[in-house]
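Read the single chain below, which is given as structure tokens and is the form predicted alone.
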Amino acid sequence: MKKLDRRDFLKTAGGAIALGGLGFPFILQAGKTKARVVVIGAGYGGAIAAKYIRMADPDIEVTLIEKDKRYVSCPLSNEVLSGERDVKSLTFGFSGLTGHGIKVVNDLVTEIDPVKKIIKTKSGQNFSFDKAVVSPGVAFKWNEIKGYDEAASKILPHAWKAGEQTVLLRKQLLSMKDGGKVYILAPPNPFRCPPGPYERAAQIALYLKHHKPKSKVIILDAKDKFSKAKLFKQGWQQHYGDMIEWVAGAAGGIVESVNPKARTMQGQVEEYKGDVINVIPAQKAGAIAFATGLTNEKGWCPVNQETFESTIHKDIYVIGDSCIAGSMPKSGYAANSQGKVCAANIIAAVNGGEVPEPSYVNTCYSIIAPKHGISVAKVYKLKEGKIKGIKGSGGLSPLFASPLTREMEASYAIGWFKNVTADMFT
């Protein structure tokens, strides 16, 4: 494998590293293994952390453990529901990562021993580590809504983990009668991808507009406000008229129980019956974070926000949706940024170097229609040990923008996806 010099590496890194001027200590001579790093989860955070550690120092042994044989991206998966893309376009293998000298293991991690520094898997394998990176995404709080457990999700899909659930929800939309009602139950904060349920409503409406125009999409929301609300409402009205309705928590949007077989939901005000019901449950850190004792009383993982090392277990780092990352949202781009910062800190810890204060970045794109994109962006810095947004950085798409601007934002969303997944898997 060709080694990168510092300049080339920083060009490749992009994102948080480029924005923050975050330097990596580089080892220019090959030698014996210095450290064993095991990364759990091959998503937007884990794949990036594994790749950048290995690229920065080939003398660090990197093992990436992922339970699925292929990774299916949640970002852009709402477009599967409209028919604008298929799941195959969101699916990635790991050969690019093995090409960097990363050992990719297809298995489920069942236990992390933070004292003995051993990771155990479902198949009975054991992996010793000096540093571990945990990037397990989110888990669901089953039965937070009475009657909605994992079995119920086979009837009323959440589709909040892309793949089979996305395909199931798409099939239900295809088989629904014209004039039917699609309900989306938006979760309480915090949850993965704050704009996601509202982009989903638009993408479902896009399909219905062309194939079942008498139908409705109704969002029942546990909250009274949501990300990019004015931009979404403007876009919904522009492209879909009154097809999309949003019901805030204070107006009856809170659902207390569901009956999957009857396809009914009991709200605080009235009972709802839908032809298709998409329940997005309340969320918490991934299962392995709980099994390892990495979570706090609220169900998320506290970390040193400069390094992403757990404040509970030394030498275990938590990135992505499961961690508490100050003002950063739980998004794919945030996980990507955190993975790079985490990688730089592990490299520094192994080699005894220092890393400058990092910068972090996030952009959340939403596609309301094929030529109508909107976004929210922010650059973050560390202040008094917390990740906080830099005033004046990023911001929202303008509310009254030209059609060309909206079209460009939609193309930027597709371009971001292509670039970030290439960064992850090649």
Second form
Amino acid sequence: MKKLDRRDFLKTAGGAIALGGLGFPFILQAGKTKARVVVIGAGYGGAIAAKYIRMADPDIEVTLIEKDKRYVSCPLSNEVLSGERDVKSLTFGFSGLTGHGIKVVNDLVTEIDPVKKIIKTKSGQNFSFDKAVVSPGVAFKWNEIKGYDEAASKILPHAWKAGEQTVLLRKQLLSMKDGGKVYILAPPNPFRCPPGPYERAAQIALYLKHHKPKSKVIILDAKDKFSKAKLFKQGWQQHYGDMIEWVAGAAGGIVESVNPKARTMQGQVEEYKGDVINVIPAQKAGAIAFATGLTNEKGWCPVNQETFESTIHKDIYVIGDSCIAGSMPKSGYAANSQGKVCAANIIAAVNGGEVPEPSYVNTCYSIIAPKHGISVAKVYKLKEGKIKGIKGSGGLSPLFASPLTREMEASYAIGWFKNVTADMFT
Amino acid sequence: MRIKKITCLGIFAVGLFLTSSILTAKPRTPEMLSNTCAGCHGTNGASAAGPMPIIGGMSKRYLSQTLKDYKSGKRPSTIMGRIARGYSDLELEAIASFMASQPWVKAKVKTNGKMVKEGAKLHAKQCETCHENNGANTGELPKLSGQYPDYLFGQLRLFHEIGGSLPQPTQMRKRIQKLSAEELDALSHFYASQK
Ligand SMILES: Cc1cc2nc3c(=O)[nH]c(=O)nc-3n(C[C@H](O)[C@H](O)[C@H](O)COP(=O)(O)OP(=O)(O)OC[C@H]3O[C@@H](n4cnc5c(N)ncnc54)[C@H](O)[C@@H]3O)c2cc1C
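Alt. form predicted in complex with its partner chain, vs. the form predicted alone above:
Zooming out: every chain and molecule, the one shown earlier first.
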């Protein structure tokens, strides 16, 4: 074990204070800092990249910058809408991460200088880095549906970032009259959590079935197809009869403009009027990715899919929803898996090792009713520079399955959530 | 493909660790492969909550056999078959070795005292002959002691429901099928209460 000199000690002291008197094995281990890594965003991708770098190599200094004091998980947030859980059960602090010796900074990153390798924040802090990991999630394309901007989202919530928005949508459902119409505007591809809007329809119907049974849930879709469609339609019918209606894009589902005050929507064919309207806008990479010039003409970040290093800026890695990851969907599990591949690459780059051959997994559970879960999964590999699903792996839950299987999948969905968040935050 | 697989087997017969995926040029390291399991089974297989089973610290023999049984469909599963089919047999061996070398971190749950007692009796009568040492002995067997009770109960219900083929011995299935849901639940609580 190396003795700490004064400078090393001062360097780690910041982290130590945040730990508030717990044991800090990392201080004892910390020799010379080999490299400084700054991770932006403590969500499904960022928290994992930060933790797995520290787990494998405590001599790498890791700073994690997150704009929010706490992280609120989108996965399982649809259950807030049915009343099955509250937002508190989805909220996580960062003390587990500081326990790994990660310096967690609560600030908004406003600028990344890819040449000088400096990150600047809203409160005026500067962080220099050897490697940066960017995992900011998605941003919305406001006004792609005319009239739907950030101000409009205070009236017609998107609830596609969990927290206040989820609570607002829940409140609107609570105050709606029986017999009301709930509209969900499902976005065009690509967007985070492809099965999410359809799980949401089920969770809203679960609430309505018990409290406002004359009401309807209508999905106006920008698309003509959606994820796990047969399984969803079967589950909707089984639990909610005709309460849920899905309108494909080609059948009039595409909405061109909204009037938030009047609660009306102009479709390509007809006008709709709703009591509660949930607009899930079209999406693009997080704002910081645009500000740094990490995006392509489509608004997402091209990366080397083996390492997640940006193909535009060296030493900056993009993971999670913002990056283009071959056949992987934009999901929490995908972001987790990418965070680990990225971490292994950064460790190899810092220590001069070989680039490890990547392995990735995605799984998305959806809960249609308390005892009815379904899933989609896939194992991926790198093939000719692109992330491709491995033939024969993964796929959907069977269309015909016993009630016990559906019940088990619903409980595994919750077990998944507990483990994936423990993987991130403990 | 078949031929390549055989070559692989030959080359890496000694160091299964360095097993090359059949489909990729470089080997996927055991860590790289095993980290993909953590989203469901917890960091290093130490599940933080049921019903996801703890897998870190089980025996290598049990793990690799089970993963292969999932892959072939011999063992029924809701999702493990779909996952296991994403790895070559040699990769599954490497994952099994990695998970087996992790510490077993017992389930963090409160168990119901009455059920534990009832379960202890049932265990002694029905299961101890094979699942020795209150289900702690592993090897070709799963580690039951200290496992999450909701996971065990789910599996037992499944074995109770399925009449068809299972990799487990017929003896076990017959015994399970004679027990009621309450008894199976009690057994699960008993195992969870052990280390
Ligand atoms: C309703 C819903 C349900 C879902 N259900 C599932 C599910 O069941 N399973 C699943 O796998 N996925 C699910 N998802 C998808 C999942 O939430 C995302 O794919 C995942 O969060 C992506 O991870 P990320 O790291 O890219 O972004 P995020 O998890 O969104 O993390 C980004 C973080 O970066 C921070 N940040 C952004 N910009 C800055 C900045 N400039 N400075 C500092 N901090 C910044 C943000 O505050 C945020 O904390 C769901 C999504 C929704 C909306």
